[in-house]
Structure formats: structure tokens, C-alpha cells
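Take a look at this single chain in C-alpha cells; it is the form predicted on its own.
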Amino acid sequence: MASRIRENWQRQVYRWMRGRIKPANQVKLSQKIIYILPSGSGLVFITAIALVFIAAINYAVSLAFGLAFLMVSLFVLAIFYTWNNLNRLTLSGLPTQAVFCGEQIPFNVMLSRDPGRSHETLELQFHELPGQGQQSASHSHSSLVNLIDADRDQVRVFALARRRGYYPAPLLRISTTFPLGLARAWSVVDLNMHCLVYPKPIPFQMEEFTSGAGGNDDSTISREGNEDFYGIREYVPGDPLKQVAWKNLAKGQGMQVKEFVDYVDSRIWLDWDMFYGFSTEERLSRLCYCVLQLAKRSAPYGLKIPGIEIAPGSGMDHRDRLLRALALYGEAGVQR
């Protein structure tokens, strides 16, 4: 019960922060959006100050008073320098490579400093909305960075791709306890980053769907038939007399017959109805697996799903086009 109440509270706080923080491609931290509180070590330090001060009062020891005032001064300076370690730091969102559902998304963030400043021991992590049955605070993937020698640095911050489509990055939390660890300064920003998430591929036996596809460099394969002339071969008893090359026989070239073949299209179509009876996400996942497997072959392949038809082709660009169509299937207002 307590964990459920805590999770609901965190959901409310997260939604409040989402509504309050405006998305921006670039954010420069300032005193308006930097927050600071004593850390765990800072609370212990404050307790030590109180004990020293009480002992100084009880025993009237001047040295104890001096120590207490020195500790207070040190704590105040720690607060200022910790806050200043984030002040005037610029964060920018960068493009992110597409991933598959269930994988970790490496969102790219650029950190920049003003001339003459340095920022040390910066910790970046996404402040994700806790899911049902998941850990309340999802901060397992954090990234550390220092801006001392370089004016800018690129860092990857990871978040779990929970669904396909355009996945928005959670709120980004940047914090620091530098230099003494007595206080923690932090800021939460929305860098307006998104990542294209493909459906999670589900492996299965797909030979029955691709059998007869050829698997060679030719756009078609041939089989014995009667449509197109293929060549001439020696007569075999039992061959139809209508296929005998009588002109060649009249020229004294022996008994020969004409061969005809039918050309069969080797292009493969991935169709929505191939997986009848499956849910929408299960169909998309299996189609995604088919695309990944067929991309390793040379035979062209196409895609037919409700509202979308992509002609057969090959190559990485064609593969990415099909994966994009699968990822964005059903999303309103998205151009494919």
C-alpha cells in the first residue's frame, strides 16, 4: 500500500513537472531553474555542527566556538560552489539513432560552457515516469561528465524504449555534489528529443513465406512451361512432337526439340494477412523480423499493410523505409 501511494505521488509530481517545464532544443541553466538541498553527507555535517556548537555553549570553550563557525562557513561555501558548478551550463539535444522496442535508447546531449568556466562531476540521468509494477525511481542509467579542458562535450544518456513509434525522451535531470559533497544541486529540463523506435522483432520459421523466392541476383526465376522460348536440346523419347524443331531436322541437324519456360517473379511481398489471427503489435513484430532477415538477401521484397504499400526493393535505405513504416503504423498525423 505504501509503495502504491508513493508511486501515485511520483506520477503526480512527474505530470506537474511535465506541464511546468517547456520543451526547448537548448537550455542554459540559471538561478531560476537550479535547485539545491543538503545531501546525506551534508545532513550529517549539519548535525556535527550542532553538536560542536552545543558543546561549546555547555563548556564555554572558545576553540569549539571557532570550530563551529568554521564549519558553518565551510558549509555555506560548499552550497555556493556546488550551485555555481551548474550555473551558466548549456545543454543541447542532438539527433538520436533509431532502436528497436525494448532496447536502451542512447540519447545524445551536448554540454557547453562559457569561456573561463569549468564544470566538474556532472551526473545526467532521465527522470522517467514509474510504470506499473516497476521501480518507483528509474535512475539506473546515469552518465558522468566533466567540462574542464574542452569547451563542450557530448554525452549519451540512456532510456528504455517502452513502445514503438516516435518515443519522446523523458525529463532530463542534471545534478552535482562537487566540490565537497555536502550539498546537491540539480535542474530538470526537457530538450525536446525524440527517437524512432521500431517494433520488437519476434523470430519465427519464415521459410514457408519465402519459399520459391529464388534467393539469387536475378529478378525472376524460371520453370518449365510453354510461354517463352528458352533454347533447343536433343530429342528425348516422349517429348511432344509439336515442340520438335522441324527446320533443324530438315537441315540435317538431327532430332531436336524447342524448350519453353515460364518466368516466375522472385520478388517477395510481406503482407499484413500473412499473420492472420495475431494482434496488431504481434503482426508488426513478425513483419519487422521478416524485413531484417530479407535485408540480408539479394532478392527484392516489398510491404503491404493497411493503408501502406511499398514496392519491392533492396538495400539499407529500402530496409529502413520499411522499418519506419512499421514503426509509425497507426500514428495519426505522421507522414511515412
Given for the second form:
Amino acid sequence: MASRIRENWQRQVYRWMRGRIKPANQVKLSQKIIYILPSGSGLVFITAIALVFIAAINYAVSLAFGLAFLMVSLFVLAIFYTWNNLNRLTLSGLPTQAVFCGEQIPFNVMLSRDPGRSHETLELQFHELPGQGQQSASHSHSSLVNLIDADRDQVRVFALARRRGYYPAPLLRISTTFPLGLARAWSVVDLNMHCLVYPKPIPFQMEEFTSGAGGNDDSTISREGNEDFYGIREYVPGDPLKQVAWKNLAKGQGMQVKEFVDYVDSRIWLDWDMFYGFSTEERLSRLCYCVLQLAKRSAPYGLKIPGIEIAPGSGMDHRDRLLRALALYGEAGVQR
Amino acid sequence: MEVAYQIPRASLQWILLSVFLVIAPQSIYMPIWITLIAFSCLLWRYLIFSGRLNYPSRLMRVVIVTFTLLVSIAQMRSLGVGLESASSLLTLGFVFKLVEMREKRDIYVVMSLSFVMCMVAFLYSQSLLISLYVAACIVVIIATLIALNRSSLQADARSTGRMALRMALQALPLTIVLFLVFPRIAPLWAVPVQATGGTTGVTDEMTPGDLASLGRSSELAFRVQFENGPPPLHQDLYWRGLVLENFDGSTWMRRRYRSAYGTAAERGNFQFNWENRVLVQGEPLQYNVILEPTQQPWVYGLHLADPLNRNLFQSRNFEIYNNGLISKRFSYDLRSYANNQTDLVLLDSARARNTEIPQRGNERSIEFARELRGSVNTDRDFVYAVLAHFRDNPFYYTLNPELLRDNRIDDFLFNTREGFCEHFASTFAFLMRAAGVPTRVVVGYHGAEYNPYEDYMMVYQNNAHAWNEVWLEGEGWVRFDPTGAVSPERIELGVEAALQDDLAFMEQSLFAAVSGRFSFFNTLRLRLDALEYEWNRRVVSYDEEVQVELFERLFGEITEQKVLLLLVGLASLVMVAVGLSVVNIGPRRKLDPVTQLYQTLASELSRIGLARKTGEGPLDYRDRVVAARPELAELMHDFTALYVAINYKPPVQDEQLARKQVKVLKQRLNNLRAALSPLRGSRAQS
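Could I see the form predicted together with its partner chain next, after the form predicted on its own?
Now the complete complex, all chains and molecules, led by this one.
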């Protein structure tokens, strides 16, 4: 019960913060957005101050008063220092590689400092909500950065990819307790980072779906394979040397390469309707699995999902195009 | 899964160092076995750190907690609930926590306790040495905290230490302000102050032979600074401590009052009408005394001393008592009257008390006294006769007198004839009383060493002395010092001069003796003591009274609002200043030289009443200036034209040319300035 209230409250706070924090690619921390409070260790320290102070009063020991006041001053100083450790630090979001749903997204954050300043032991962590989605309260690990010698440093901060699509990074929390650990200063920013999240691939017996799915049995030739000899053409810089026809070169016919091709029995079409009866997400997940499997082979494959048809092809770029299409399926306005 | 917290290796070394440092001074006062446990815990932790031992198991922890509980119960039974048992308990808890700490929170508990341990060190001693030591400890503790919060591998111990030192120094201003301004609060509850170590100094019983042991100690008893005028002559420095009135044949004792020392009841008992018993003349001598801890309730003062502190009060015999034992260095102010007469009328009870001698024993001395009294007319003459007897017969002043047997007074007077001051005082008082002259023994200190570096006097334990007060008709109590009759050097030059050839004295105060002979050491000793004295006077004795006095001198009458205002005002002022030194708000925008020159011109013009308005363009400004001061027209036009040319046209690529332009602009500004200066003068005249 209590945990539910707490969860609810956290959600409220999160929503409030989301509404308040404006996304920007680059944020420079300043007094308006840096918050500071005594840390747990700070509370222990405050208890110690009280102890020393009471002893000073009761034994009327002048120097114990001095000690208590010194501790108070240190505490105040720690607040200044800790706050200053975040002040005027610039954060900017960098592009992120796509991941599959359910994986940790390594968001790249660039931290840079103003000249002549240094920042130590900065903890970066995504402000994730417990219970959001299916994942129970899991603290994502914080990443540590120091800006002592270098003017800038890039850090990876991980967030769980909870759904496919153009996934916005959660609010990023940067905090520090340096130098004394008595106070914690933090700021929450939105660096407007996004990550393309592919559907989570669901493995299954693929053969029954893809064999002969293309319809006809005409052998087609896909360009550039390495199984069968196809012919000879002029050398183009960048061709593998092992394909150079050295004999022809020796004959004085110039630099020529032997071309090999793969023979495929059919072009494979991945079709939305192949998974009739599954829900949209399950279809996408299975299609995703197919794409990954087919990408390992050399056979060209195409994709047909409602609204999108991508002609068969192969290679990494082609794979990514398909995955992207799967990831963004149904997302309004991002048909890129 | 959360990875278990790992204490950074670099910081663990710092932790061990700071724990070692804060325990070390306590080990002097704690029972030896606690010290041993503390250091073995440190070692244990070190072994855990280096991987050779494991953390304590659950069973071990239970054993340890039970053990600590038992120890504390045992200690409270033997020592009582007091400082000593509390501090050893704290130490045990502290080191056990050290062994079992794993989490970051544990470390903070240990480090916070380190601060508390520093405080405990102050409970025992607040000397300059300890203060400096604790200051060093605090820097190490800060460094430990920094090391704990550092993750960088580049951050080495040296930079951590440097940062700690910087933070400690930056914390000082606010500390000082709070120390000066923060109101001192009266103790919340009475704490049992425990005697740490034995009592020192003069005791309230005197058996001949007692002070001789003090006479060998070159420890400091107290320091005195005279506030109005120069200090009295050495021979007049009789620091009166206690009056001993009861004599049982061997020991002189203080008259016991009905209740224990330092209670309110006793205080009530001491209240008497000062005016009726005292006649004083002349200006009082005002001075401040800083007494080393004695674990006794009485304090020392010259002649007839009137205490100025709230907690001090006078007894019927004009001794001065503190409301409680002096368990730490104690500073107090006194006002003394050199010319005084007390108790011109002696009460019968007092007369009876001060003429009483044991009924039996020392018959020879009694007979001698009565005979001598019969041969003179007045009591005063009788005093002189006895002193003459000491002077004219072979009496010796020494720290190593022969032991006295059965009839001690007889033995001393007619047989051994060698003794320290208490022998003479005791015998003198006995003889006086035997003849019916009211006499009492006074114990305290005599003499002092002058420290020229801070203009104060130092009184050592070997200055301990005993003398007498004789009640004479029409004069009241008059001080006589029979030791002076035997050894005038003791009174005029001090104990060192008197005992120059006394082997026992020299043996025991070797350092003092050496330092006395070599001026370099002597200077060093005096200088160090001067530092210590200043530290005590200015910092350690800064209490509520001093604070109130300081405030009253600076701000007049004290009200709560004033104190609060001062506290808040000063503290926030310092906080802002320190904050600004730490927090870097942003680099000040450095103006380019051209704009700087223009601003200089604007400020020059503002001095003749032509300040530039905000947002006013350079051309508008020029026109306005020219309209007001037509004589500047040409110069203003030249300057503004160039300024506009540089500032509002695309920047010149050629650097040399740009520099030349600035140079010309500067030249034109100087021309303008030259033209302006007479204008300023005329304006001032008109």
C-alpha cells in the first residue's frame, strides 16, 4: 500500500518535472536548475555536530564550541563546493545507435566544462520510474565522469528500451556529492535524446514460413556473391585482391577481377500476413527475427507491411532499413 | 542486482590514518587495555584491507557488543558515570565500528565520530599543542572525506590533502565569526566532572615535608597578567591560597565547613559583611589569572583579593573559592588591595581557634615560647623575637630536610634545624599560639617569573610556599614570613636562587635549570609559554562573560535582538564572501580595449555632469556633449568618429592596423582628457 502511494507520488513528480523541463540538445547547468539537499551522510554529520555542541555547552569547553562551529562551517562550505561542482557544466546529447526492445540503450552524453574549472565524480543516471512498463523498480546504474584534465568527456548512460519506436530518453539526472559527501547537488535535464528501438525479436521455427514464400522457383542472380564464377570485369579500386585474375594480368590483359555470384532459389518476401492471427507487436517481433536471420544469409529479402513495401535486397543498410520500418510501424509522423 | 559497495582503497588509508590520529591523544588518559584494544582494532582493519583477515562474523560481533556492555558497566561501577568512562566507551564503540564498516554510511558514522573524538581531546586539555594537533587531525579527516568521494584515478593523495587544507582554511572565517558571536548557553544539565589524574598544587592539609615535593616540580601553576600598572615587587608576590587553622601536632588543616565544597549551602555560609571586617586604602591592583587545572575548588590571589567573576566567592578567611572543582584551565579576574586591614575586631571563637595547640607534646617549645613572650612587651615584639631566633641560629632552608620524630616542633626547633618553608611556618605558628598570640598558616605560592614577551608572570609549582598571619591588636591580621628570616634570597630572588646549590632541586628541574643557564633555551621557553598564554587568554578563556563584556564594549547594552542581528548579519556576510570565493558565478566579461576606452571617456565626462544615458548611442551622446560644451566639439567629433569606425564597421583583418587604430583612439582620448581637466577644475571652483 505504502509502496503504491509512493509510486504514485513519484509518478506525479515525474510528470510534473517532465512538464517543467524543456528539452534541449544542450543544457548548461546554472543556479536555476541545480538543487541541493543534505545527503544521508550529511545527516549523520549533523548529528555529530549536535553531539559536539551539547558537550561543549555542558562542559563549557571553549574549543569544543570552536570545533562545533568549524563543523558547521565545513558543512556550509561543502554545500558551496558541491553546488559549484555542477555549476556551469554543459551537457549535450549525442546520437545513439539503435537497439532492440528490452535491451539497455547506451545513450551518449557529452559533458564539457568552462575553461579553468574542474568537475569531479559526477554521477549520471536516468530518472526512471519504478513500475513503468513491465519492469519492476530497477535502479539503472549510474555512470561516473570526471572532468579534471580533459575539457570534455563522453559518457554512456544506460536506459532500458521499454518499447519499440522512436524512444525518447527518460529525464537525465546528474548529481554529485563531491567533495565531502555531506550534501547532494543534482539537476534533472532533458537532452532531447532519442533512440530507435527495434521490436524485440521473437525466435521461432522460421523455415515453414519463408520457404517458397516468394512464389516462383526461378533462379535469380543476386549481384556479388562468392559462390559461383560468373564472369570477368575491369578492376575497380577496392576490389578484393584475391579476386584479381592474376593470369590475365600476366597475359597483359590489364587488371581484371573474377566476378562470383550467389544463386538463390527465390527472393524472399516478408509479409505482414505471414503471421495471421498474431497481434501487431507479435507480428513485428517475428518479422524482426526473420530480418535478423535473413540478414545472415545472402539471399535478398523484402518486406511488405501495411503502408510500406520495401523491395528485396541484402546488405547491412537494407537490413537497417527494414528494421527501421518495423520499429516505426504505426508511429504517426515518423515515416522516415 | 546492486553491486556491493566497495570502499575506495585510497580512502581507506586516509580513514585508518585519521582514526589513528584521533585515538592517539586519548591513549594517554585511557586505561592501557582500552588503548591496546583500540590499536589492535586498527590493525585488524588494516589486515582486512590488505586481504589477510576477514570481517568479523556475526558471532564475533555479538561477543564484541556484549564485551563492550560489560566493560562499560564495570567501568561505571569503578569510575562512576563520568568523562573517563564515557570517553573510553566512545573509543571502544568507535574502533569496533571501524572494524565492521562496509557501507558508505558506516564510514560516515566513523568519520563523524572522529570529530567527536577530537572534542573529547579538548575535554582533557585545551593547550596550544593539543589544539594544533586537533587542527591537523581535522585536515586529515576532511581529506578522508574528500578521498571517499573521489573516483578519479588521477586524484592522488597530495591533491586530496591540498584540497582538504584549502577547505579547512576557507572554513575558518565563518568559524571565527560564530565563535565570537554565537551566544554561549548555560549547561543543560550538570555533568559530573571527574578528576583526571591526581590533584596538583597546594592541598588543604600541610604536613611539613609536603610542599618540598612540590618544590621539585617545575610545572606551571598559573599565569598572571597585571592590568593596571606594573607588577608588584618579587618579595610582595604572596599568592594567598588557603588558610590553615587546625593543628594536630603534625598536620595543619583547613577549617572544615559543614558542607562539601562548592555547594550553594557553602556559598550562603560564606556571605558576610565585607565592610565591617575590612579596611582598605589605595588603588586596587587589578589582574587576570589563568590557573592550570588543580582538581581543587580554591584559587589564588594576592593580599586581600576581591573576585570579579560570578562563580568565585570569598570565604570568612578571605580565601577564594570556585563554585566547583577546577578541572580545566580556569581564567579569573581579581582586584587586590595591598594596604588592607582585616578583622580589627577578632571574634572570640576565631581567637580560640587560632590559639589552639595540641594539649600534649612539644613541651620544650611551649616553654621556650612563653619565656620569650615574657621577655618582650608586645605581640609584635614577640614576632620579631621569634624571627630573630630563626635568623640568628643555624637554621637551614633546604628541600631535603631530615625527618622529624615524635615531638616534631621540638625536634625541628632544637635539633635538626633544617627545613623547607612549611617547617618554618608551622613552627612559627606553634610558638605564637603557645604564647597565646592568634596565628594561622597560609599556604599558596610566592614569587613568579616574568615573561617579557607577553608581559605576564608565570608561577610554578616550585613556587609553593607557606607563611603565617598573626593577629595584632589594632592591626588585624598581619603577614609574616619566617622563611624570609632564614633565607632572604627565597623571598627576594625566588626559589631558584635560594636553592641554587640544593642538589635535590636541581635534579628534579633539570630542564628549568639548563634553560635558566643558557639564554637561548630560556628565551625559547619564555616565548613558547607566551604563545600558550596568549592562546589561553584569547581563545580558551573566551566564555560567556568575556563575550558579554566584549559586546558591551563594542555595541553598548546587549539585547537579544542585537545579538541575533549581529549573529545573522555577520554570519551571512562571511558566508556570502566565502561562497563567492568558492562558487564561480561566471568569468567576468573582459571588455575589448576599444569599448574600454569609450567607457573611460564616458566616466570622465560624467564627472563634469555629462554622464552617458543608458542606451544612448555614441552619436547622440556626442551631440549632447557638444551642445553642452561646444569647446569640446572638435575633439569629441574626432574621437567618436574613430570609435564608430572601429566598432560598427566590419572588423579590420590586418592586426597591425587594428592595433594602430586603438593607439590613435587612445591618443584622442588623452587629448580629450587634457581638455577636460581644466573644465573639472572650473566646475569645482564655481
